[in-house]
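The chain below stands alone and is given in C-alpha cells; this is the form predicted alone.
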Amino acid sequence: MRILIVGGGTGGTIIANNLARRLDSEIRARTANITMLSASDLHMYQPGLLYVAFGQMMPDELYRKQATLLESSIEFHVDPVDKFELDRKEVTTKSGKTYAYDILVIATGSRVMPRKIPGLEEGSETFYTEAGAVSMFKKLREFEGGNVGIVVGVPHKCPIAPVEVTFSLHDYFNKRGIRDKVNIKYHYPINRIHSIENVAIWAKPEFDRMGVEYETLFNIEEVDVENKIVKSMEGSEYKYDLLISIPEHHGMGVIEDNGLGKDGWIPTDRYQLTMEGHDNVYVVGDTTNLPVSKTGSAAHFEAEVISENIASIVKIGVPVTEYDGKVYCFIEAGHDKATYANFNYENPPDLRAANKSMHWFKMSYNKMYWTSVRGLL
C-alpha cells in the first residue's frame, strides 16, 4: 500500500508519524510505504507568529528541520506538487518526478490574500508571515500614540487570532505607559464581534473592559493608504494612525490551479474527511472546507482520525472512525491570563474566566508542540 502526503505542516507531519508507528510491521515487510512531499526543508510552529510580532520570541524559534520530526521509515523528499491526476492515482512535483499512491493526504495548508483589497497589504501590518510579524513589532516600537484600527477579513487562518491580538495591543501599550494615548478600535465583518457566538458574548465585556471600541458589520473594501483610512463596503471609515489586518485566505494556488475547490477549499466529507468523490483521498487541516476553525488544533484532531482510518484500511480493508469536528484553542486574554474554546460539530464552546494556570499551560504547549506534531501526545 503507497501512502502518500503532500505538505509538511501539522496535519501532514502527525499523520505521517502515526502511520509510520501503526504499520511498522507493514512497513518491515514492505507490504506499506510512507512518503511525504513538501515545499520545504523547514517546520514552522505558526501560533508563535503573534509572539514574534510583540518580540516575545524570535523568529528563529519558530522552525525546526522538518525531516527531525519524521519518522525514520518515512521517505521525505523536499519537491513541492505541482500537478495532482487523482483518476490515475499519481502527482507530478515541480521536478518533473511522478509519485503514485494508493492512498493520498492532502495537507497543503492556506496563504493570506491581502491583496484581494486594495491598499491593504501596503497599508496595514500583520503577523501572519515571518516578514510580516517582525515589521509590525518594529511600528509597534516606533509607535507613540493615535489611532489604532483592527481589520478582519474572512475566511482566515486561527479565528481566535482577532481578539488575541486586541487583547495583546491593550496590554503591549499599558506596558510602555502610553494606553493613555493609544485609541483601539477593533472591526469585525458579521453583525457580533466574532464568529462564534460564545466567544462574542465572553469578549464584549472584555473589550468594554479594556475601553477597546469596536465596529461590527465592517467588511473591508479598500485601504487609502495615503490618507490612512480604512473603508468599509457598508460605507463607513475608520482614520488609523496604525491598522492591523488578518486578512482573508485561500487554500494553496496548487489547489487552485488543479481544480480541486473553489478558492483552495477541497470539498471534505465531514466525518470520513475524505475528499468528495475521492475516497481514496484524504484532506487535512487549513485545505478542507469544513465548518470548523482552521487552527493547529483542529488539524491535529483530523489527522488522529485520518491516521487511525488509513491504518485500519491497511489492515483490514475498512476504516474505523470518524471526525466529530473537535477544536480546542487557547485564547490569550491579557494580564498573563488565558482561557479556552473547546467544541465540535455539535457542542458550541462554554468559555471560562481567564486565568494564569491556563496562561502557562498554553506557554507550556509552545514547547510541547515539537513533541505533539511527531505523534507523541
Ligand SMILES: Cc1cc2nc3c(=O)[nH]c(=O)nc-3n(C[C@H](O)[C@H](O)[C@H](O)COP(=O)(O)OP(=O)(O)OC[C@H]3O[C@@H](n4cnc5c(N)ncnc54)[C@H](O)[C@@H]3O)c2cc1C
Contents of the next structure:
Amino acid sequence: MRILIVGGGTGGTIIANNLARRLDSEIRARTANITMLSASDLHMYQPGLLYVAFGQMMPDELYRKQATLLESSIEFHVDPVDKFELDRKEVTTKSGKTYAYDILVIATGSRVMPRKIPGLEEGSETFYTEAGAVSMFKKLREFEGGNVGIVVGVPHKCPIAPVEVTFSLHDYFNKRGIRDKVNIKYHYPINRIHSIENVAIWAKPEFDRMGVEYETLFNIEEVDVENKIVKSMEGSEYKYDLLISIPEHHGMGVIEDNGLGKDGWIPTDRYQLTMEGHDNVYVVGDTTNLPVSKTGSAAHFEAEVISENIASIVKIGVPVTEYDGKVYCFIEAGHDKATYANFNYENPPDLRAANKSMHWFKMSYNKMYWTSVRGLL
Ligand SMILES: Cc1cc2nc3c(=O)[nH]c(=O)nc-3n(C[C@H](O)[C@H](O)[C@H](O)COP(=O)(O)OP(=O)(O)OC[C@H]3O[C@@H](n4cnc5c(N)ncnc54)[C@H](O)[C@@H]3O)c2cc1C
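Form predicted alone already given; the form predicted in complex with this ligand follows:
Time for the whole complex; same chain goes first.
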C-alpha cells in the first residue's frame, strides 16, 4: 500500500509519524510505504508568531528542520506538488516527478489573502507571517500613542487570534506605561465580537474592563493608506494611527488551480475526513471545508483519526473510527493569564475565568509542540 502525504505542517507530520509507528511491521515487510512531499525543508510553529509580534520570541525559535521531526522510515522530499490527478492516483511535482499512490493525504494548509482588500497590505501590520510579525513589533516599539485598530477578514486560521492580539496590545501598552495614550478599537465582521458565541460572551466584559472599544458588523472594504482610514462595507470608517489586520484566508493556490475546491477549501466528509467522492483521498487541517476552527489542534485531532483509519485499512481493509469535530484552543488573556475553549460538532465550549496556570500550560505547550508533532503527545 503506497501512502502519499502532501504537506509537512502540523496535520501531515502527525499523520506520517503515527502511521510509521502503526505500520512498522508492514513497512519492514515492504507491504506499505509512506512518502511525504512538502514545500519547505523547515517546519514552522505558527502560533509563536503572536509572541514574535510582541518581542517575546525570536523568529528562529519557531523553526525545526522537517526531516528531524519524521520517523526514519518515512521517505521525505522537498518537492511541492503542482498537479493532482486523482483519477490516475498520481501527483506531479514542480520538479517534474510523478508519484503514484493508493492512499493520498492532502495537508497543504492555508494562506493569507491581504491583496483582496485595496490598501490592506500596505496600510496594516499582520503577524500571520514571519516578516509581518517582526514588522509589527518594530511598529509597536515606535508607537507613542493614538488610535490602534484591529480588523478581521473571514475565514482565517486561529479564530482566537483577534481576541488574543487585543489582550496582548492592552498588556503591551500597559507595560510601556502609555496605555492611557492609546485607544484600542476591535472590529469584527459579524454581529457579535466572536464567531464562537461563548467566546463572545466571555470576551465582552474583559474588553469593557480593559477599556477596549469594539464595533461589530465591520467587514473591511478598503484601506485609505494616505489618510489612514479603514472603511467597512457597512459604511463606517475608522481613523487609525496603527492598523493591525488578520486578513481573509484561502487554501493554497495548488488546490484551487487543480479544481479540488473553491478558494482552496476541499469538500471533506465531516466524520471520515475523506474528500467528497474520493474514498482513498484524506484531507486534514486548514484546507478542509469543515465547519471547525482552522487550528493546529483541529489538525492534530483529525490527524489521529486519519492515521488510525489508514492503518486499519492497511491491516483489515476498513476504517474504524470517526472525527467528532474536536477542537481545543488555548486563549491568552493578558496579565500572564489564559483560559481555553474545548468543543466539538455537538458541544459548544464552556469558558472559565482565565488563570495563571493555563498561561503557563500554554507557554509549556509552545515547547511541547515539537513532541506533539512527532505524534508522541
Ligand atoms: C499567528 C497564528 C497563531 C496561531 N495560533 C494557534 C493556536 O494558538 N492554536 C492552534 O491550534 N492553532 C493556531 N494557529 C493555526 C495553526 O498553526 C494552523 O491551523 C495549523 O498549522 C494547520 O495545520 P495544517 O497541517 O493544515 O497546515 P500547515 O501547518 O500550515 O502546513 C501546510 C504544509 O503544506 C506545505 N505545502 C504547501 N503547499 C504545498 C504544495 N504545493 N506541495 C507540498 N506541500 C505544500 C507547507 O510547506 C506546509 O508544510 C495559528 C496560526 C497563526 C498563523
